[in-house]
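Have a look below at one chain only, the form predicted on its own, in structure tokens format.
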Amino acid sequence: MTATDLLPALKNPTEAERQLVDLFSAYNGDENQRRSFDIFALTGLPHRRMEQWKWSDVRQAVTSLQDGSANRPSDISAPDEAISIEFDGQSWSFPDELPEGLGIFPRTGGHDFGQADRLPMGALTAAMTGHEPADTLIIEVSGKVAAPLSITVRGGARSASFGRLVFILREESHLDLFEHYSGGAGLASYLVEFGLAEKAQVSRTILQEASTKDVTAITSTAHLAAEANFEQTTLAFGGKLTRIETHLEHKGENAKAVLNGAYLAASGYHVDFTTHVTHGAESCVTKQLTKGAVADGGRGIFQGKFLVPRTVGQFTDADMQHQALLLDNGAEIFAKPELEIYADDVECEHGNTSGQLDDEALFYMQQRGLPKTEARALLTEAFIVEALEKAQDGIREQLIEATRKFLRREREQA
């Protein structure tokens, strides 16, 4: 299929979309990849006229594909015993020797993505991956993996970077996972998929960093069988535009999910946390806590939705909370929490607050001799770290230290 064949599907394509068509045409993809690209082409790059993207206009942010920045330096390091997987913007590398219960398999050719019609950046990534060198990995977990898995993703100063991970967790298996996304591509889109069998467990910690030249989309999906447990903690600093999107479905009874996160946006940085949870089985639990702090010129976005169907969603226990601080005049925060409930025997709550620090608490700390800037930083840190409590033991303190540096304006911005 040539670029000329594909372009008519895109209405009034931008220069970036034309470049994506050329890039896809050069891959000569298979049927699954072409299907994913056809779905992406129905809308093109997400834009403000799409309800779920009205505050994160990728089309406007990426007018053409241009080389990204150098990868951000970072003080964060994975635990010493971690199993390391790295992505250089084009291909994955991983150890030859792996512990018992863990298998890693490069995948070429298209791999069907069932949610392509709902997730445009996921559809684009599914279309653009499955090529040589290996940009898609299948990771199979069949037991309790003794060491955590550390995944480092760099854009490689490329104009576009696409990578895909598919996790398959067998019954009663367990995986601790740390993912570090450090920017470095003008447009980067990554797709991470989880399938958890009965009583499988995942503890996932995500750190996202980038520069104000980088547009990054991290699209994740998770399907939980009966009594599966999925915990996710995210700390994001954003970029020119960053979207961290998680779609989770409870498919078996008594499954549990925790989706916690914190976003910190300095001037010129944009962070979007979007989640969608479907309670597709009885007696499932979801707890979600998102905290944010945004400085003058920064933008933070939270969109969360819990869907509880009428019959299969009975006895749901779900709680969604979003709390954010505007650190300065000129900060922007947009929030849209939603509950769509059709079942009649559930416990579902949600809350949303945005505001400034408590003046009385600030005054009290200053009266005890703390400078105003230090008092503000300490209060904001105490506010944010609640959302990081479930991060992995070897990473949690490093995330808190990165938060401290941001709040004291010691963190390098680019």
Contents of the next structure:
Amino acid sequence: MTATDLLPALKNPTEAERQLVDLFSAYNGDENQRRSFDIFALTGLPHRRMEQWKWSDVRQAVTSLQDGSANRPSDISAPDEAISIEFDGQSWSFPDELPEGLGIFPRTGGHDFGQADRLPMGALTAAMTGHEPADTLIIEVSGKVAAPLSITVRGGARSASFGRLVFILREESHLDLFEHYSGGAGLASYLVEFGLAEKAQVSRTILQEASTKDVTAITSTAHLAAEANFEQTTLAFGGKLTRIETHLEHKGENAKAVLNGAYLAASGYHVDFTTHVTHGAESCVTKQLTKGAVADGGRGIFQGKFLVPRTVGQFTDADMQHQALLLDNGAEIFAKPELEIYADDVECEHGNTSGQLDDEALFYMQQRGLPKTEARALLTEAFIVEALEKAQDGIREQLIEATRKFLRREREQA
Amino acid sequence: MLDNLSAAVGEDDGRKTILKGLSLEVPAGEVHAIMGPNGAGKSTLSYVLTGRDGYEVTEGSAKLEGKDLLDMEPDERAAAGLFLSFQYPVEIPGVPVMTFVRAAINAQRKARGEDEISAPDFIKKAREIGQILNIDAEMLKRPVNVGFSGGEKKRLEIFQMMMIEPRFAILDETDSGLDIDALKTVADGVNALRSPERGMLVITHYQRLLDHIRPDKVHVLAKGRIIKTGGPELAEQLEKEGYDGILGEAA
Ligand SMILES: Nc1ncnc2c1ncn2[C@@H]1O[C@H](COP(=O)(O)OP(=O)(O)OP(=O)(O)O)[C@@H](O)[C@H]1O
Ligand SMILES: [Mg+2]
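The structure above corresponds to the form predicted on its own; please provide the structure of the form predicted together with its partner chain.
And the full complex, kicking off with our chain again.
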């Protein structure tokens, strides 16, 4: 397979797309990887004319692959007892000694990615990983792992960075996970897949930071068997463009999911939260609370969808809330909450608001002596923190502190 | 000390002059009451003094201990010692009372170049004042005013006043919505704060609060000005005769 064989599929490739073709051609990809690349090549880098990407135009954001920034310095640290897994922009490293119930296996060669056709950045990542050195890890959890896994992902000042994690959670297993993405690559795309067997539990906390040079896509999928429980809390500061996309499917009865998160976008930062939840089994529960705060020149996007098919989705209990604050004039927030419900005996709610801080409340606070900036910060913090309450112990306070700094403009902007 | 204060609200066509040359002096150590018909401009006066957006002073001056209030931001006025107990206290979602009051006290102290209040001192003081005002610790953990009853909100205003210990306090109808016992509790709170260094301006419609507080002077505000000033007996006269008599007299 040569670059010229691949090129025809891409219509009018951009410089960046051509570079991606070259990069892929340099690997000796197997059939699986080639299939993934072909699917990616059908659309190329996602762009505004694709409905799901109308507010996040990756093609425009990455015209050519350029080196990313150095990683943001971060003052967030995982709990001491955490098991640390690191990605340097190219390959994973992890400890030799692992506790019982946890297995980590690097994988080379393509690994089937079933949802490639719906997730172009996921398809690209599936094509670009599975090569040496270890850029793909299979993580198998077969018991209750007491210590949290701490996953640190850096772009390593590269022009492109791709990594993949596949979590296999056996019956009744239990995993706490903290993922910290700190940017540092011109184009970074990570694919994280979760398969939860019956009664398996995952509690996932994600912190995403990057600079205004970095384009990042974090694509996650989760399949939940009966009575499985998946909780996710994300705090994202965005980058030049950041897309955090989560596709979750309830496949067994009585599974439960929480998808909470907050995005905080300063001037020049773009954050996109996209989620898709399918209630493919009866009596499953999904609770989703997304909060956002966007400053002048920042852009926040929320796209959420609940799909409840007719026969299998009975007794669904689902709630999707998105609430955002425009901190200044010139802030942009786009939201598209969607409920697509065909089953008739369900409880589905959704709410979507964007607005500004209440002037009356601000005046009241100022009257008590708080300077306006402090009053705004306190009010916004209280608003945001609600979406971070389910973050992991030991991380939650740090996320709140990072939120505080952002709101007081004390965060160092890279 | 207010001199010839005039103020307008609203913009363009909706613009309306509410205060029309109002003069008033409340010396430190005294408590004065303002009474007046609905819409007379009492709350407007309190907002003009505290610096609320949309209330524009067109003439006159307002000073607290010689400092010109009208040049300052609302928080600077607070740090200079001005406190308003709101006629309609505002909900602050997600911010617990204790967090809020402590942040307010420390912000004021910082603005004045003073040290922060220590956590134990703060908690001790909150407990003592809570006891006086019948506010339990549970309530102080809740977000400010969120889900509070009308009377609870008013008691919480007095709680904040006693915690902050302002140099000058304006109480805008703090008595309305209070039951008889709470009224007494609030009046006790106000009396406890009476001191030679502190002035207070109590806006009310009812004699009852004044029975407990015994103001040094009572002013009648109507149509944007003080039209009559007297001692506590003026409030009694108003209670009996209503505003019509006095308004007629003044005209
Ligand atoms: N933002 C505003 N725009 C237009 N008119 C206003 C505004 N604020 C106040 N007013 C008007 O100013 C007048 C004085 O109002 P104010 O609230 O000061 O009265 P008050 O003396 O406190 O009355 P009450 O005893 O009912 O509390 C009223 O006629 C009111 O409608
Ligand atoms: Mg009033």
